[in-house]
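This document starts with one chain, in the form predicted on its own, laid out as structure tokens.
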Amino acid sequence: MVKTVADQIAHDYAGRQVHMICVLNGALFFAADLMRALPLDCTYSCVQLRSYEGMTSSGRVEEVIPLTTDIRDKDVIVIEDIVDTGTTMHFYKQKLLALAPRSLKVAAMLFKPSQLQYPDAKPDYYGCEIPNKFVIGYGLDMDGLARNLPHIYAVTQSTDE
């Protein structure tokens, strides 16, 4: 899955230095294995955006850790753990738009068409499509729980408390 969008990402800039915005806290995982498998210059930022409570949406997103890198005339790419509504990402990219970058893309490890809610949020590179299911692992969570896990996991909502 990483060395796919790797080499999308790589054909897509050859020759180009790019700068990637890792969302923490769970691109953490895949922001960093995809760095290391990109055959291009580039430099990275980190932000924290939060949008979840437990395992469901929000709705509203918050800046937790801001960007404090300047991203004017950069060819940029927002490092996203997965996009499911998009609503963090529609949110995210209107901001970074506005600090008028050379180009503005998104790569995101899943993606759940099935849930889009902002077609802007699509990704433009993304390792799998997924159903509408929760996950775990790799760097997604569940309540700050199971980052570590080495594989992703869907979650079964179990109706005993």
Second form
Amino acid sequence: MVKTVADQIAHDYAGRQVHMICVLNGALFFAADLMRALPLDCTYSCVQLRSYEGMTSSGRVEEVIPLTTDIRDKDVIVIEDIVDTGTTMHFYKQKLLALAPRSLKVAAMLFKPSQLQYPDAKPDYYGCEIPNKFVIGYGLDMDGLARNLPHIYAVTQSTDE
Ligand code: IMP
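Please supply the corresponding structure for the form predicted in complex with inosinic acid (the preceding block corresponds to the form predicted on its own).
What follows is the entire complex, opening with the chain shown before.
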């Protein structure tokens, strides 16, 4: 997945400098591997996001750790662990576009197309499409745990109570 995404970005941005925004906590491992696989000049910053879905379905996203880098006129790529409903990326992209980057794309490790509620949140680059399963490992958590597993696993529901 790292190579798939890195090769596409390297092709599309050849000769340009990109600014990566790593979305903590989930994208940490993927972002670190992706940036090391990119034969491009690259700067990066990290943010932490929390998304809410309001009663009126007007979701919004809050920056728990905010972006402190000026991205005006920069080619920006947001690195996400997984795009599920797309709520987080839909609202975060709007926030970033207001900061006037030269371009803005999203690179996600995983993408669950069956769950997507916001078409504009479909990642421009992604490593793999997956069905609607809950996955853990390689940065993805379940209640804060399992992020440090070196591989990705689908969680199966236990019928034991
Ligand atoms: P979205 O806003 O619905 O696209 O969800 C984005 C966030 O939900 C991701 O960045 C993850 O933190 C979390 N998430 C969605 N699906 C999974 C999963 O299968 N495993 C772990 N976290 C997930």
